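Here's a solo chain for you in structure tokens, the form predicted alone.
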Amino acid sequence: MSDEGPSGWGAPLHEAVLDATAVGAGTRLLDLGCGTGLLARAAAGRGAAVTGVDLDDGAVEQAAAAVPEGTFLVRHAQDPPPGPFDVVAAVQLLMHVADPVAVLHRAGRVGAVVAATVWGRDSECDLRVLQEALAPRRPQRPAAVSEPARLRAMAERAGLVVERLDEVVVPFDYADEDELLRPLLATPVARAAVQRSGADAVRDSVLEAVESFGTGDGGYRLENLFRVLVARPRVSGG
């Protein structure tokens, strides 16, 4: 599932994250696949001290400008700062690494604590209904990290101990058509759609599945579920 969608939706989450974690004044947290800096400047705004590492040198260089207090550095979330660091964040970043457990298992080597968010199965996910109206064809995904138990075995061999698993409902609330259509025709499968079916065609079958979702004045809020994973190293002989 992609992580596209309106401005903002993310505050929701890392805010969960560094409640979930305690992060607070001095508080040294590194968040891998930092972006942008969104999750840095709300843990900076809570006067952390934060680190910042992606593999993108344009979001870097955006980061290190929101978060001018920060560090920020062109690196792989496997190959993390030494640290040491009280949190180690992995946002919305599993998913999107080819070994997840590897990521997991070195910020349990320079972290004290561990987070790692993920998107809730596609049943949880309000956002499946634009994914259904632009490919109702498309192939069932193999199990994905989005399943609790999975996403825990995969901490478990990293060597974290798992001390929560939360959910969070996010809301994703478009103003109006444009705003939710402009960014997803903007995406590959939607393009490839309006190849197959033409622009019209598309716009009309996204409209569609969304209008349940309607809130009354024009917009639409479609609320999606993620998971919050909080987790410790292991101790040596625990």
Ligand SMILES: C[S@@+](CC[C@H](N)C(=O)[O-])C[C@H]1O[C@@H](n2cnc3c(N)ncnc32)[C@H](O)[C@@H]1O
The other form holds:
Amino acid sequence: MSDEGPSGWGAPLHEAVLDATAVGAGTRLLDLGCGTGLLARAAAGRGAAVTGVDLDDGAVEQAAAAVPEGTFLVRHAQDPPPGPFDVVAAVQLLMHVADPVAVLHRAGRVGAVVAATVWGRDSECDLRVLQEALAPRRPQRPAAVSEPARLRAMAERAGLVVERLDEVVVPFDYADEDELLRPLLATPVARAAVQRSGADAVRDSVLEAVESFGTGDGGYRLENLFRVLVARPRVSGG
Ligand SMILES: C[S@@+](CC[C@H](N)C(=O)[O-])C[C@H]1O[C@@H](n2cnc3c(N)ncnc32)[C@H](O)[C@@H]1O
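Next block, the form predicted together with the named molecule, ref. the form predicted alone:
Below is the entire complex, every chain and molecule, led by the chain shown above.
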């Protein structure tokens, strides 16, 4: 699964993470892979003290502008600031890092609670129909973290005790064809499809793929499942 979606799609997922970890006034939150600071903004809105890290310096700059009261650093998620933090979040990060277990392990070293979100399996996400329309013959490589048992096992290998593994269904709403097609056709996989088959054919096959997701008013709704893992560092000894 890619992370593309209509603008603002992540808000329900961010709220689910903040609710599951009881983020509120005074919570010290570290946001790993903070991107442009959307989770940090929502957390700061609840009164949390926010630190964010991301490898992308442009994203870090945007996050700092969006959350002036926060602290944002260009830094690898595997090398978090020492904290300590009440909550360490990794929203839609684990599928992008080479060693998710190491990221979870380091998160548990600096935080009392670790929350990580991942896409569900392709079969649980309507967005797969877009990928199938654009690259019908490309074999799907399911992300290991999308399998709940594997995600749990990774957290356990990272020295965490899993408290919850919630499922959150997030609707991706598109007002009309243009809102769906414009960003989609700008993606590398769509550009490759256009080169192979031509723009009209790609457009037609995407619209055919989403036909059954029409909302009746010219728009579309694709529902995608995400998993929200909440864990705590294992207390060793005594
Ligand atoms: C899909 S985006 C998610 C952004 C944000 N967490 C959100 O939910 O809106 C993944 C983010 O992880 C960042 N990233 C990828 N690998 C990273 C790493 N090793 N260390 C820190 N950030 C990383 C990317 O730059 C990108 O901003």
